[in-house]
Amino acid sequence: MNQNTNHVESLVFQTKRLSGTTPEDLNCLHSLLKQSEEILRSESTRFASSLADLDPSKHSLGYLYILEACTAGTISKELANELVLSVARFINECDAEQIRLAPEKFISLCKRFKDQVMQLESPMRGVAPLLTAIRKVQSSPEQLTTLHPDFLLLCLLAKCYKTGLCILEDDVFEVDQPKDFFLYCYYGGMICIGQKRYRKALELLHNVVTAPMSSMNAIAVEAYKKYILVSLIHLGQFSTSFPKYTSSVAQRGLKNFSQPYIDLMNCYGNGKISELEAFVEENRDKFEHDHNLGLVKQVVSSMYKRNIQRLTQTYLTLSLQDIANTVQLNSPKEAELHVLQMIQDGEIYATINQKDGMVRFLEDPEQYKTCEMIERIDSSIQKIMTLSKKLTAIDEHISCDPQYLGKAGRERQRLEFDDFDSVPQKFNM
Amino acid sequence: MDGDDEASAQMIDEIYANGGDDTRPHRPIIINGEQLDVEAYAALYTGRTKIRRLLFIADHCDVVSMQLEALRMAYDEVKKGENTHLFREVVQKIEGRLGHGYGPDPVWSEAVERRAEQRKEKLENELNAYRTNLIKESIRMGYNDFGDFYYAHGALGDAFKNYVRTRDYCTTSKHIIHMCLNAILVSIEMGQFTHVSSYVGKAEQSPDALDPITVAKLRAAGGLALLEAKKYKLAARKFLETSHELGNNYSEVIAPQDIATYGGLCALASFDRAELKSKVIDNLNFRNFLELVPEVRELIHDFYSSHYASCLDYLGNLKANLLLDIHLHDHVETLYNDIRHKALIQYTHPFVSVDLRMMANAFKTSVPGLEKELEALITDNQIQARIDSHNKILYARHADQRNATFQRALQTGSEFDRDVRSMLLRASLIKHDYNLKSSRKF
C-alpha cells in the first residue's frame, strides 16, 4: 500500500519534471507512463486527487494518462457531471504537441466524454470541446480523425448545424477507418440537408454510396435512401445506374433495400402530382419508419417547382390561371404564391402582373460581365489548379510506392514472361 | 403541271393568308370521307394478298355495305383458288348475309380437298423418285412444286419450309433468286418481316446482274420490311429506289399505288426539306409512281410549298382509306404525327415571331390546342422558341452562346472538382484497405 502511494507520488513528480522541456524528456515520460498503465488503472482514485497538482496546459501528457485511467471504469451520474467539466477543461487547455504523442489515449478519452455527454442528454455541451479536440489531434485539416463522426453526431443531436458545417468545409483526403468515413459522410450529409445545402449533401452521400466496400452496410443503405430523395429535391431527377467505380456489392444490393424510394422516384418521373401524393400517402409508414417523411414531403413540394420551372422553358408569358392548371394547383392565388417564392429564392426569373394575372418569364439576367463573376471564375480556376497539382503529386507518390511497384511489377512480369521462374516475388513485398 | 403554276400565281395572296385560305376553288379537294372503291382497289392485286386485303377491309370497316362488298369479292376470289381453309374463314365472316350463292359450299370444298390429297400423293411419289435418282434439278423442282402446292392451299409454314429446302439444290443464281422471291412472298403473307429482309439481302448478293423487275421487287419488299420495323427513313429510301419497271408485276404483294403512298408518307415524316426536294420531288422515277396517286403527289407538293392547311386536308381525307391498308394501318398514326410535327417545325423555322392565331388558322386548329402542341415540341427541344401566351405570339429563341459557354465552363469545373475529390477519397480508402491486408499477412 505504502509502496503504491510512493509510486503515485513519484509518477506525478516525474510528470512534472519531464513535461515541457525537450522532446527526449517527453519520450522518456511517455515510455514511463506506458509502463505504469496498470498501476494507473488500479490506483485511479488516488491519482484523481493528485490531478489538482498538475497543470493541464503544461503537463498534458501525464494529465491525459491519468484522466484516461480515471474515466475507464463505470461512472455514477453525480460524478459524470464533474467529469465532463474537467475533461472539457483539459481539452481546451491541453498542449497539442504533447497529446499527439498518445493520440489513441486522447481519442478514447474524447469518446468516453462523448458518451457521458450523451448520457447526460445535453449534447450541446460536447460540441465545442470536440471541435477543439479535432483541431488539436489532427496533423493537417485534410486528415479524417475518428472524432469527426462523433462531433457531427453531437452537432446533429444539438441541432448546431452551422458549427458542423465548418468541419465539413475542409476537404478531407486522408482516411484511416472506412467506418469513420461512412459515418462522417452520412452525418455530414444530414447536416447539409438541415442547412439546405443540397449540393454538398449530395456530394457527401454520393461518397458513401460509391465508396469501396466488401459487404453491405446499414450506413450505405440509409445514405442511398437519402441520396435518392435529395437528388429529387435538388436536381429533379435520379438515375438508378451507378457510376462504374461503385463497388459491386453496392450495385447489386442497394436497390433491393430501398424499393419504396425507387418507386417514389419512378412516380416522380411521371410528373403527376396527384399520383405522387397518393403514393406517398400509401407508403407513409415506411418513410416514417426510416425517419425520412420530412424529406419525402419536400420531394412532393419540389415537384411543383420543377413543373413551374419547366414552363419557363416554353413560355414567355402565361396567366396564373394557366399555371395553376398545368401544375395542378387549386387556384391562381396558390400559383402566385409559388411563383413569388421561387422568384425570391432565385430559382426562376419572372415578373408578375397582378392587374391581368399574367406572369412574364425572363431570361437569366447574369451576363458574366461583372467583377464578382470574374472573381468567382478566377477562384474556381485557382481551386482546380491546386487540385490538379495535388493529383499529380499523389500520382507521383503512388508511382514511387514500393508496395504498388511490387504489385504492378509482378503483374507485368506475369504478362511478359510466361515461363519465367518468378523467384524474387517474395522480395517485392 | 397546272396545279403548280396556279399555286405560284397565288403565292402572294397566300403569304398573307399563311396558307390558311380554305376556300380555294381551283384546287381539287377530295370530299371528306370518300369511300374506298373496293372493286377498283381489289383489281390492283392478285392471288392470296387480294383475299387477305379484302378480308382486312371487311374486318376494319364500319360501313356494312362495304363490308359485304368486300366479302363478296373475297368469296368469288377464293373460289377460283384451292384454299379451303381461307374459304371457310370467308364463309364464316359472311354469316349468310349475302344469300344462297355465298354459303358454305361443301361439295366444292370436298372436291378441292380430294384433289389436293391426290396431288400431294403424286408430288410425294415424284419427289421420292427424284431423290433416289439424285438429280439435283429435279429435286429442286419437286420441292418447289411442293411449296407451290402448300402455298395454294394456305399452309404457309410448310410452303416456306419447302421453298427454303430448294436452296441446297440450286445450281444457278437464277434459281437462288427464284427461291428468295418465293420465300419473301410467303414470309410477307405470314407477317414474318425479319425473314423478308434477310432473303432480300441474300437475293441482292447474287453475283449476276438482276433484271430490273426483280430489283424493283426486292426494293419494294425491303421497303415493306423496314416499314414494318418502324424504320421509316430507311423504308422511304427503299421505296424511292424502287424502279418504275415494277408496274403491275408484283401484284401478288404490292401495287405501284402503294409504293407511292408508303414512300411518300414515310419520306414526309422523316426527310428534311432538302432531302424531300432532291429525293422525292425531283425524282423522275418516283414521279411515275406519284402520278398514280395524285392525292399523295399533291400533298407532298403542298407540304414542300408550305400550304400546310391543304396538305393536312389531303392527309385527313386519305386517313380513312389508309387505315384499311393491310400494311400501313399500324403506322398511320405515327406517320401522321411525325408529319404534323415536321410541318409545325418547318412553319416556325424562318420566323423571329409568329402570330399563333394565324398559325392555328393555317393548321386548322384552335389556339390553345396549338399551344399544347408547340409546348410539347419546345420541351422536346425540337423548336427553339418560347410562347407569349398573353399576346399569343411565338418568339424564336436565340441561345446566347457566350453565356451558355460561361455557364457550362463553370459547371464543368465544379463537376471536375467534385469528381476528383471523391476519387482521391476512394483512393485513400482503397490504400488503407490494402495496408490493412498486407500488415495482416506479416
Second form
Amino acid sequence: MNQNTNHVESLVFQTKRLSGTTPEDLNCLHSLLKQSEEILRSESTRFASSLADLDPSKHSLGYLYILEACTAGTISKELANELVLSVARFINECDAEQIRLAPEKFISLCKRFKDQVMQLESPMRGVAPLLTAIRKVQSSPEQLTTLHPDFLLLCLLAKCYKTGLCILEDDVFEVDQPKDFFLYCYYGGMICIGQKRYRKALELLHNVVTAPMSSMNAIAVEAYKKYILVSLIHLGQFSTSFPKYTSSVAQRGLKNFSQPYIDLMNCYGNGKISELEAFVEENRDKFEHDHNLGLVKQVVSSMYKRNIQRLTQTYLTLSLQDIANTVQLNSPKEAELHVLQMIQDGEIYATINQKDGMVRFLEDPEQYKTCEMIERIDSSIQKIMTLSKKLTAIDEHISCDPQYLGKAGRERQRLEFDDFDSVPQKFNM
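For the form predicted alone instead of the form predicted together with its partner chain, what are the coordinates?
What follows is just the one chain, with no partners and no other molecules.
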C-alpha cells in the first residue's frame, strides 16, 4: 500500500514539475504517463482524490491521463452527474497544446462524457463542452475529428440546431475515419433540415450517398431516403440517376432499400394531390417507422407550392378562387395564405388585390446591380478560387504519394483492352 501511495505521490509531483515548462519536459512527462497507465487504472480511486492538487489549465496532460483512467470503469447514474461536471470543467480549462500530445486519450474522455450526458437524458449539457473540445483537439478548422458526429448528435437531441450549424460552415479536407464522415454529413443534413436550410442539407446528404463505400451501410440508406424527400420539398423533383463517381455498391443497392420513397417520388411527379395523399396514408407505417413522416407531410404540402409555381409560368393574373380550384385547396382564403407565404419566402413574385381577389404574377425584380449583390458575387468568386487552389495542392500531393503511385501502377497492369474507349481503325485524311 505504501508503495502504491508513493507511486501516486511521485506521479503527481512529476506532473507538477514537468508541466508547462519546455517541450522537452512535456515529452518526458508524456513518456512517464504512458509507462504508468497500468498503475493509473489500478489505483484510479487514489488518483481521483489527487486531482484536487492539480490545475487543469497548467497540468493538462497529467490531469487528462488521471481523469481518463478514473472514468474508464462503469459509472453509476448517481456518479454520472459529478463526472459530467468534472469533465466539462476540464474541457473548458485545459491547455490545447498539452492535450494534443495525447489526442486519443482526450477523445476517449470526451466520448465517455457524451455517453454520460445521454445517460442523464440531458444532451444540452454536452453541447458547449464538446464544441470547445473539437476546437481544442483540431489541428486546423479543415480537420474532421471523431468528435464532430458526437457533437452534432447532441445538437440534434437538444434541438440546438443553430449551434450545430457553426461547424457545418467549415470546409473539410482532412478525415480521420470514413464512418465519422458519414455520420457528420448525415447528422449535419438533419440539422440543416431542422433549420429549413434545404440546399445545405442536400449537399451534405449527397456527400453521404456518393461517398466511396465497399459495402452497403445503414447511414447511406437513411441518408438516401431523406435525400429524396428534401429534393422534392426544395426542388420539386428528384433524379434516380447517380453521378459517375458514386460507388457501384451504392448505385446497385440504395434504390432496393428505398422503394417506398421511389414510389412517392413517382406519385409526386404526377402532380395530383389526392393521389399523393392516398399513397402517403397507405404507406404511413413505413414512413413512421423510418421517422420520416414529418418530412413526408412537408412533401405533400410542397406540392401545393409547386402547382402554384406552375401557374406563374402560364398566367399573368388569376383569381384566388381559380388558384384554389386548380391546386385543390379548400378555399380562396387558404390559397391566399399559400401565396402570401410563397411571396414572403421569395418563391414567387406577385401582388394580391384584396378588393377583387386577383393575384398578379410578376418577374424577378432582382437586377443584380446592387452593392450587396456585387459583394455576394465577389465573395463567392473568392471562395471558389480558394477552393480551386486547395484542390490543386491536394491533387499534387496525391500524385506524388508513393502508396498511391504503387496502387495506381498495379491497377494499370490489370486493365485489359476492353477497359479503354474504342479506337477508330480508319482515319479520313
